[in-house]
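For reference, the chain that follows is the form predicted alone, supplied as structure tokens.
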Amino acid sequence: MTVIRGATTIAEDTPEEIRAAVKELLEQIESRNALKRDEVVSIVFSSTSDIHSFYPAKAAREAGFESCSLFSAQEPDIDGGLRLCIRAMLFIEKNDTPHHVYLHGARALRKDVAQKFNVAIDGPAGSGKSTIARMLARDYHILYLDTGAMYRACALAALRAGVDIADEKQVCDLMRGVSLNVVYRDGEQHTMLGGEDVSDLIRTPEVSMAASAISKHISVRMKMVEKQREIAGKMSCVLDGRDIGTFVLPDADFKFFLTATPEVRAKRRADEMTAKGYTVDFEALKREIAERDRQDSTREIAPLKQADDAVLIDTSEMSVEEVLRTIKSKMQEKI
């Protein structure tokens, strides 16, 4: 049995504030701990004595926590204590390291675990940024947001619909009806397109090239950027892409730009595709990567570019472990 703690504050004592605060807190606890709903045995809430309008336990039930037992209690008055605060203890049916979550004014209660930070990792295809981003997020127990997967899902939707990817109006019309979501299960991001998990389907060469082309359109980029900023604004996470440090999160706490020679990047991508069962034409793949570099670097909106304050790391002759150690060392220097 594992106990996960969390707390948040509300602006005023209203049912609407309590519902929103409890939902946000529990969803972030789920994400940070890679929880499944049926793993939660019970949740115990306590709220400060200035909260009367709604039971946090009822808010949790309304938020979808239907299979676990729920309790609410009120704390006694404490002089100088935090106001309008809701605390939660989740009892989990597995033994694991808990990652506690403290939001808004409740961050003052646990500054050691409440500090939010974002890491931006940019670079061209095959530079190793996705692998490193996943490992970094795992080691720091924060979320990994694969931004490229979001654009790939848009590209897959366009290919399936048979629209002209170069025609911004057609793409824009399609995007209005596209249901795209990102969910986290077992510590991994799953990209959902209209309720379908397309996490593997978006990794083909055809989708890769289409993603580079479709990401040129302002309507697509702004829709994706809005969602990415929303997620990063709520919690600590690592984002990788081509314009994270320059456009998506220009104020990210840590920025890195990974690169490697075209030959090394093509070899990495070929190995990755071969492992998944694809037949690879290495020379064609090199040409595709070169063309994608050209497209990404010359697009009008937020092109592939190293941020002025990003740390440049050439990974051509480095192992994954060496790159990870270098990034962690640079982060520690800044801290």
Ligand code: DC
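It should be emphasised that the depicted structure is a prediction, and the values quoted were computed from it without experimental measurement. The term rigid core refers to the maximal set of C-alpha atoms that superpose within 1.5 Å between the two forms. Numbering follows the first chain given and starts at 1. First, how it differs from the form predicted in complex with the named molecule.
- Put the two forms on the same core and the Cα of His217 is off by less than 2 Å between the two forms.
- With the core superposed, Lys23 shows a C-alpha displacement of at least 2 Å between the two forms.
- Taking the rigid core as fixed, one finds a CA shift for Ile132 smaller than 2 Å between the two forms.
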Contents of the next structure:
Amino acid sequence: MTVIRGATTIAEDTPEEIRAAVKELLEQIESRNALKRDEVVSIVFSSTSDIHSFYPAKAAREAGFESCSLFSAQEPDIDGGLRLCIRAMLFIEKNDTPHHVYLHGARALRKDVAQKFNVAIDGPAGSGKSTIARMLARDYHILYLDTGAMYRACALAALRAGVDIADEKQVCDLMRGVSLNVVYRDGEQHTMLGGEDVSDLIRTPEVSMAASAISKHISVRMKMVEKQREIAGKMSCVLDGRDIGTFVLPDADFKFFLTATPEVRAKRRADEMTAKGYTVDFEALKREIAERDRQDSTREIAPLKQADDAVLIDTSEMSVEEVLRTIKSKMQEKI
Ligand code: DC
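Next up, the form predicted in complex with the named molecule, please; the one we just looked at was the form predicted alone.
Full assembly next; the chain just shown is listed first.
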């Protein structure tokens, strides 16, 4: 008799998510262990106490595990434990070495089985990177690092100090005295300049343009890149930016490059800003995005560019859910 372990996480407690997650987990266990259904004697499931809407055992029955015995139990609520997690233990009628399978956020449970991984999402402004990166990180229970926010914070510091952003020496002197950090509260990134949380202040059009201009200076870039590599080296995370797949993490486990037409990107930015209460001049916003595209893709160091091994996704006609589904299935294919 062999025992195979597996675990996965879901994004929300719905019967559809549970059915899909259990099916995916069992299929992965089957394929990685070259299992036949009639070799499975029984499966014991346990799930965290935030899962109420469906029995994982029932999902397994529906997924075609018809003849083995099935059982579901609920785990105690442990402080700091993984959320929305389903674990499975399969008892198998053969004596091979088991290959345990840990998917999505549950990869964090068994670092020995599931390695740390990084996801690079690059693309121009308004291509949907940050929305997708945030959702992906949430679903996989890993960190989201918004690298644009770091350049934005540098730009804000320069604008406040009144230095000439085009002058690398002035910018560099200023940056030496600036402490820039990213911290996480309730899973959300907060960008700190000194002790001040500037997360909202860095979202204005003025800061966007200045961030694009300041990011071309090598001294600024290397300082930011060093911090980004340090964070990504320690833990699994999704990073979004312009140069993650090409320069910051050329060996990232998964790489995506998102694009969309300039019209769609400007419309997304306009909607975002209107929702935040800003008055938007759509034509001016379109010009700003075009100018940033030009600046970001023509700079000398680490320009905005698709890595050769990145998956290109044109999000112009896709919903957020479709983009997320496409990315997850591409990642699954590679695992
Ligand atoms: O992603 P964003 O719009 O917040 O980024 C603001 C600017 O920062 C962008 O126009 C160029 C720069 N940037 C960069 O050069 N490299 C990154 N990895 C992220 C952003």
